[in-house]
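Below you'll find only one chain, the form predicted alone, shown as structure tokens.
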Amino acid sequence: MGEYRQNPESSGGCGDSLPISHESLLQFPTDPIACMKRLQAEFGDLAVMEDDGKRLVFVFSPDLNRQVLTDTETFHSRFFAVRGGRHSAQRRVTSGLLSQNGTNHRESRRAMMDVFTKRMLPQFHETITNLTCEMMESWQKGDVQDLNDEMVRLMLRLTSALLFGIDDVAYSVELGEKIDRWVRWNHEVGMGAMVSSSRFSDGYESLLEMAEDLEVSVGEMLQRHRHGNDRRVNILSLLLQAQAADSGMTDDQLVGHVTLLFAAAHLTTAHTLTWTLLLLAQHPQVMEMVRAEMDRDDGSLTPDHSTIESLTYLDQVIRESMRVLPASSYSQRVCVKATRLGPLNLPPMTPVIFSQYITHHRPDLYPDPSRFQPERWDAITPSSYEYLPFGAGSRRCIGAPLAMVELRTALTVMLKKFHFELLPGSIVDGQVVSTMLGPTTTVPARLLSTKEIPSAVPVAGTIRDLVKLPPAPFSGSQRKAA
């Protein structure tokens, strides 16, 4: 698959050796943790695919990952390729914080800082409660839901609910499914910057066409918000108070900011809410010890904010769901100027590609690596560049406290009134979509009592390449059956 040569663009005649992979870039979209695994095996820390004169470069390594990561003045953020002429709508919708660089980067994130801060956490406390509980209004006892479908739809509730203070189902999931088609869309012709293929390029104008009809959309929320009489806090009413505080952002500016919040924010939190369901279906004692955890507190079905801050076990199962199925499973940036990494000279304009579904399942950082223990955060502290599940560096997830917010208050308003077992025999299929690793099928689990633990049950799928889950999987026969 592979061999080593001479980089041809190194400066000064240095004679760099690259490890090259000669596999067709497509395997990269097409399955990019098989690929990157594969890469991994044969070149280790750092390797480079190289076809039909283009180049991904891949780094695995926690040190490489902070070369990557701290300078921001070399790697750019990507974090959508196609941007759009510059009077397009796609160049508006693209111009939030998670693709902006050097000064403008530095500028934003400062006005947004304050939105995101600690101090402001407990005040969404409620919302998130109350959306959790009107989620399991009609949920009995016996029921089977597809959690994979039910966290996607919470999370587009809760992201409307606390980023744009909308409070409307219906409208909520219309604009959320919007933003998510024109999110994968994105990834999909923005693959063209990274591998030459039709089938990638060849959308490019109903890209545009998606940005002009989401720009309509976003700006008719905002003035929808400017004109509500909700006083409830969410982020865009505290990113317009920063607005009329005169912090230079203006409302195309705004309109990039919330688009891209929402992007990042509904499906990875979604996906980690449904990993770490199913992990903890699978382990039983991972189970008991959450449910033993929480009833030492007050025994309310909606604890606080406070209590609920002060569940370490739960945390700790949280963590290492992110760990082990990380919901951003990768992520790119680019080299604007001609740079060394490690060992290996870049010219301008090479992707890198650093993956946090590697790192985290690097056995020298983490022992028997695919296995799910949350018991192992007793004993470790890893860095922020061997544990990244929200990034590192001074482009680390904005949001990532909040997030954390979310996962944790939601999963213990959920945990004490039900408990969750998968259907055996049920086929659970993980994929990457979008730079996000989640499931791609149903996810069934029956509810249960809080009396009653879960048993682990024989799943089939590709979960089973992504996580160590403790029954042996089905013969081929019986996963035809199921």
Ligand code: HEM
Contents of the next structure:
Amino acid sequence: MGEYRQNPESSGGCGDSLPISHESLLQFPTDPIACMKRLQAEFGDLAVMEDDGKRLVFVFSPDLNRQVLTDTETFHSRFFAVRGGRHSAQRRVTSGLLSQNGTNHRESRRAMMDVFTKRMLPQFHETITNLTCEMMESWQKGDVQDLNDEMVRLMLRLTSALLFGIDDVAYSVELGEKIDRWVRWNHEVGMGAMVSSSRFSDGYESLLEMAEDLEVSVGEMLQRHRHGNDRRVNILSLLLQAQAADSGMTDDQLVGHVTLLFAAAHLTTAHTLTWTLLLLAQHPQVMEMVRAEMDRDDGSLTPDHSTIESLTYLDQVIRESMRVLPASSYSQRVCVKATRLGPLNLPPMTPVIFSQYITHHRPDLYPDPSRFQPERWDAITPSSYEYLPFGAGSRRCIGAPLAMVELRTALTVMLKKFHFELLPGSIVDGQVVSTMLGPTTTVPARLLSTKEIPSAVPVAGTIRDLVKLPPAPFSGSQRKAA
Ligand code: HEM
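Could you please show the structure of the form predicted together with this ligand, as a counterpart to the form predicted alone just displayed?
Shown next: the complete complex, the earlier chain at its head.
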């Protein structure tokens, strides 16, 4: 195991010879990134919050990330902390990969792996291109679009089409919103259990009701899929083939996998698209380089899969965007048996949190870490535990290759037709909701022709606490009046 660094100025002490923060545990769910930044500044690579006998442990270094993510016997995933009774809908809809551990997890991953292999990816190209073009049909140069809303709607529709072969906007939006509300509520209630707060845990009964309603909707979606006539390749039909080939996957597990896939796939990609377009709009020189790279191909507005895969600078832009504003900002494990983490003895059932955002903003790994600088990737090759937008180890995001194809293709098709400039004076807030870092306000952008390079117009909002942008337009007091 590698070394861990403790901030020499931190004070206090505990039996483990490690200082402890006694601020209220509620500080963490209220603003996870601000709380983790404070903890890292005060305590270094490993921090402990303790309040009313409950502990949360945080790891912030690549070595500790590695330990927590590779020792899967000790550190279990409990993404859905509240599983409900044995025969409850909540138990069934939470039975996807993120709730499984040990042999169960390994077997499910093996059964699903084929569906997500690289060789399947070119088959998704046409659907991604077509739906992105359809989104832009009503867009005109000079219009203002809310990138947040547009990207969420695009990814809801695209996720329904790619995962389930269903192309029905109203239906995708309804199912997606239901899943999002349920994921958020799971998180609130689960977090409440973790930090012993009635503020969250009172919602248990509502959570069970939401799960029942969601299970009915997912069942209907499976029916629609079985009776649908869309013959394009989709992930559900491949999963059904895997199930038929005797993978041991039960119908209840299928419901759990499908729910998790939808939940894991759409907002993560939508937020990454919005952040990338926002960062490009704010960095004209980068936009210039993206355009130069795109101008080198045959000029098609909808390049084929292999042309898009060869856009190496665009790839660096996406990589850097996911470094500086990772849609998955943190995740958690529960240590299920007594173990040692750095200098700390962990008793069983201690929650341990690792953070993509904090790791990606370490100045020792990424000089001037809050600056969006795609060129830095010419010189760095971080390890899996230094750069982990998709997680790392044996439960690294199974959808990562598909997500990258979605991001590269949707961005190329959009940027071949329009450039984007933020509206001057916009207030853009970014915040973590259920572990995901996304915009919580509109992100209004004016559509430019591809001959125009956007100006880095001044914007305000909490986005400025998360990433370095060109100078702010107005002060905090003006913001209140805005
Ligand atoms: C930019 C988009 C995405 C990001 C940033 C992202 C991020 C992540 C992260 C960080 C994890 C690991 C969580 C942990 O270790 O606790 C994960 C797991 C997972 N992701 Fe993604 N994801 C994305 C897109 C997708 C897509 C498109 C799908 C499905 C098509 C998907 C399906 C999953 C599943 C099923 C898991 C659980 C894997 C397991 O536990 O073995 N994700 N994702």
